[in-house]
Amino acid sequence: MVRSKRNGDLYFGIICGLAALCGIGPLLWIVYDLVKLGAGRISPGFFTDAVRESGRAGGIAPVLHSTFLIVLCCLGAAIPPGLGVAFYLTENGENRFRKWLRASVDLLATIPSIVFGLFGMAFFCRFLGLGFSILSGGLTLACMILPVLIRTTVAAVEALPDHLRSSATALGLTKTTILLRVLLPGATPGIVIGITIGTARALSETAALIFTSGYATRTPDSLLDSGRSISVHIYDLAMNIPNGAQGASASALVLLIALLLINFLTNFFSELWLKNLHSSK
């Protein structure tokens, strides 16, 4: 009986190990291919030089500049309304309009990115007259990440203990004070996670930006200039440029490292913030 239980634990451990390997195996394979194909192209000049020969030579400095501006516009446009909608859904009870709003947020999360791209081209580029620009791309991505930001913030606020609200109300604090001084600090780790997920999606998005921010490889002078994000750069090199595989792999490796770095820094500072919060109590 004891032996059969040990064998069962052994088999279960093997199955769990194989499942973990299946989860991390594709990532290791992708990293191996990118390092094999693109690591030789990466150098200090790759981050500082302009794009030459359609990406077959030179660096990705203008691409990184455009990507940074697009993500900055995206987060700047998405965070205020995202937090506002999330707190509205959690702090004002439940009625028919809020149920409809929750369903709309869930539906928005299922829309394919290419549909967002077509919407951004029709609304931001043409109707608002922004053209193919950094701003159009950033606003389109803001619409894409809104559901993620709203849902993660709602989950973070709803996970807070109920006694926080009741205790703050008993002290005579207003709803605004409770929101800003009690709920917002407590939900900060969840909000940061939502922003991180949104940033990762914005960095890796291609379809929506092809129709809104354009393909220009020059350094943009303003938010109304066209600019190529790094994901669009990877797509163009891989699909449209002959002999562009090495440049695409090198750019993809840079993107992957950036995503891993963002996730690492987010986890590190979230844990540090929580540790300081608990130590101050």
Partner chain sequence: MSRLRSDRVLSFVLNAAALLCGALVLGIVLFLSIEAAPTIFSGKISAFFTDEKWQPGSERDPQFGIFSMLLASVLITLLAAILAVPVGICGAIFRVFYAPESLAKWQDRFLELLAGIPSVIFGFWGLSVIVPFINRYHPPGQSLLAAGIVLALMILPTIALTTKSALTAISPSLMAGAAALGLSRPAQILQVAIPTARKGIAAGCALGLGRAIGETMAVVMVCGNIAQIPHSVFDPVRPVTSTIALEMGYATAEHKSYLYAAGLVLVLMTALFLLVRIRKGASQW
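Everything numeric here is computed off the predicted structure, so don't read it as measured data. Residue numbers count along the first chain shown, from 1. Superpose the two forms; the largest set of C-alphas matching within 1.5 Å is the rigid core. First, how it differs from the form predicted in complex with the partner chain.
After superposition on the rigid core, displacement of the C-alpha of residue 265 between the two forms amounts to 2 Å or more.
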Second form
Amino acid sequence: MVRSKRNGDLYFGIICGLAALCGIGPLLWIVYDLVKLGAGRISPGFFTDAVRESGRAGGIAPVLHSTFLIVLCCLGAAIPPGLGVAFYLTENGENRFRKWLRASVDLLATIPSIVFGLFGMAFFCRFLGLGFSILSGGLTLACMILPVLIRTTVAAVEALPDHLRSSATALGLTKTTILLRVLLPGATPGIVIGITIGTARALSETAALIFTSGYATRTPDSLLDSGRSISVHIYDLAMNIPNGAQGASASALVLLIALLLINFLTNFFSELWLKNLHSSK
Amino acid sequence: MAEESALIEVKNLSINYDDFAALRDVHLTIQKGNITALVGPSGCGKSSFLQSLNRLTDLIPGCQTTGEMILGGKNILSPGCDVLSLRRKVGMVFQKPNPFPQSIRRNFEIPLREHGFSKLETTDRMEDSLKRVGLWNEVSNRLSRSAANLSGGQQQRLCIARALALDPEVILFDEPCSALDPHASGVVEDLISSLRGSVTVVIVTHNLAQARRIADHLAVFWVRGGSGTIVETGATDALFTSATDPDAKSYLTGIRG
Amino acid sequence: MSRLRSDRVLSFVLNAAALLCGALVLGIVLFLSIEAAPTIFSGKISAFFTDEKWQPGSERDPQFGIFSMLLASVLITLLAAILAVPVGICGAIFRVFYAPESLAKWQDRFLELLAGIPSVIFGFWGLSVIVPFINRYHPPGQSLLAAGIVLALMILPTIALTTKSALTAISPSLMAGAAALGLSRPAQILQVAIPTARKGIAAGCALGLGRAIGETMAVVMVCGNIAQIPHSVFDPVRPVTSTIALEMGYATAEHKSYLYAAGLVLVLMTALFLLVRIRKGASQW
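Could the form predicted in complex with the partner chain be given as well, to go with the form predicted alone?
Below is the whole assembly, all chains and molecules, this chain first.
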């Protein structure tokens, strides 16, 4: 009896361990394939040369340029309202609008990215007349990462110890001062985490961009020019360009490394934040 | 004992949390420059009373205060009261030390600059009040380091210094020693004692021996009919030897509570 | 007084941001509806949902029925769920109850990284690894199965990580109580821990599946994109999202309005998953 129980435990553990491997294995597999296929293409020139033969040759310099601008537009447009909404939620008492607002942030977070693409095309490209442009793409992505920014900021403010607010209030500080000089500095690491997660999302996004910032492979002259982000570049090479797989793998590898760095940064900030919170409690 | 003149006059104060009456029909006179200790068992409204003195009760959803609290001819509880300047006049020190997790200097700059002091005045006031709490020598060479790195006792003294820097008429202490080790607790207690005469102190404490050591006046809180109220007030020595209320008497002599 | 004015400015700014955000959600639904209006009011709305034929290019008689695509979306999501939910939950059990601390930490790291891989890379990898593999045994390879596998991999980290946090949130005294009753470890886990954490696990699955049904890039590259009702998992299919991604670029007039209507349908479906999550109490923040 005891024996069979122990065996049961062992088998169950092994099954679960195999399941855990299923979560880890594919990552290594994907990275291995990308490296095998694409590492040969990567050289210093890959980062500085223009796209040639639709990506089968040359580099990805204009793509990186466009990607950078799109992410910049996205963050610039998303951070101020994101913080505003988050502080609205933390600084006001519970009311019906607040409940509704939280539900709508949740809804915004669940809307598929392709639908954001549809909306961006209808609203930014045509209604506002921005056309297929870096700006349209960035603004569309801004709508998409807004919920992440709001939620991480709210979580960061709510994780601050309660006594911070009461001690600031007891000193007769205005709400503005409490918010800007006491709560904001305390929540900054958490907010930075939200921004890094949002950046990663923006870098990864394809579906919301194909109808808003377009496919152009040349270096954009202004924010109103069309330009493809690196994810769109990978998609186009893999789907539409015969023999584009090598270029796609190389670009995917670049994107993956960038995301890895961002993930590393995020972890770094979370640890810093936890340490800060811990020492102030 | 400092000379007697009423600074705060509390009349008929009641505090409700939604439907629950936490405190009912409280009358109390707080003498200027004295130390008044609020004692009594847990859950009889001492902290609520203390928080209403600088309207920190505003932060609690569903909390309602009725009655009068007169300070300097004005009712603290009236809706028209300027709570920001009230809180400047009535400082507060909490049970758990709560400096802002920023530099020691910023802990003074944030409130002082807010209340309109110049940079120069801020530096002077910081130094003065840190000296007043005996912390200056310990921290003068690390003012730009985080206050979170100080020990618990140092943090609590920093909080007292931060309150003192605003020149308050009253400082409210909510069990300021109960989260500290015995040594730090003694230092803070002596510090509070030294404020007598210059600042009016209202202190909530569960430590009767401490109340007896530092307080000039005592207000004993008790639960009556489901709500907290003050059952007896008086000079500390008189109350400890001859309280008339049976609950207060048994509490102060250590029989109950 | 100027101090109070700064408070008023702040409150104005925050209110404005909140209103903007609320307006954004309404705006998205509004703009999709405006664009889809010709479809909604065309009187052919029931045919839109029930018709199997999608032939937007036909000059004489274009057909716009998304039934086969809705079915494909649902089937792909279902397949992904069948693959990912048990594996994700078992992986999380290993992480919480079996793995030594050092290994557990690595497992979390890997899952976080896997969760961070862009869908376009999943799609590309599926296209260059999974599709040829299936093709070898059951051509053409681009199929319901390929899409299901790729999506399962994508939502696996979500399910595993949420299950993990639901399991770690169980109070240790509960597990100690179960152990004190002489339950074996598998029994403790399956009969005490999992039922206790079921709400959190269900919410995590809903989150993953909501993502799966709205996923575009990973699916469009491996599903074959033929609008038909599949007869086996090896048949190519075309879900709603792929259709929008593939045709939006050239669609005009009526065709376009149908695509926007399909977008609205997607929003409704994902909102349904959100509703499940709110019901499970996972959306409290």
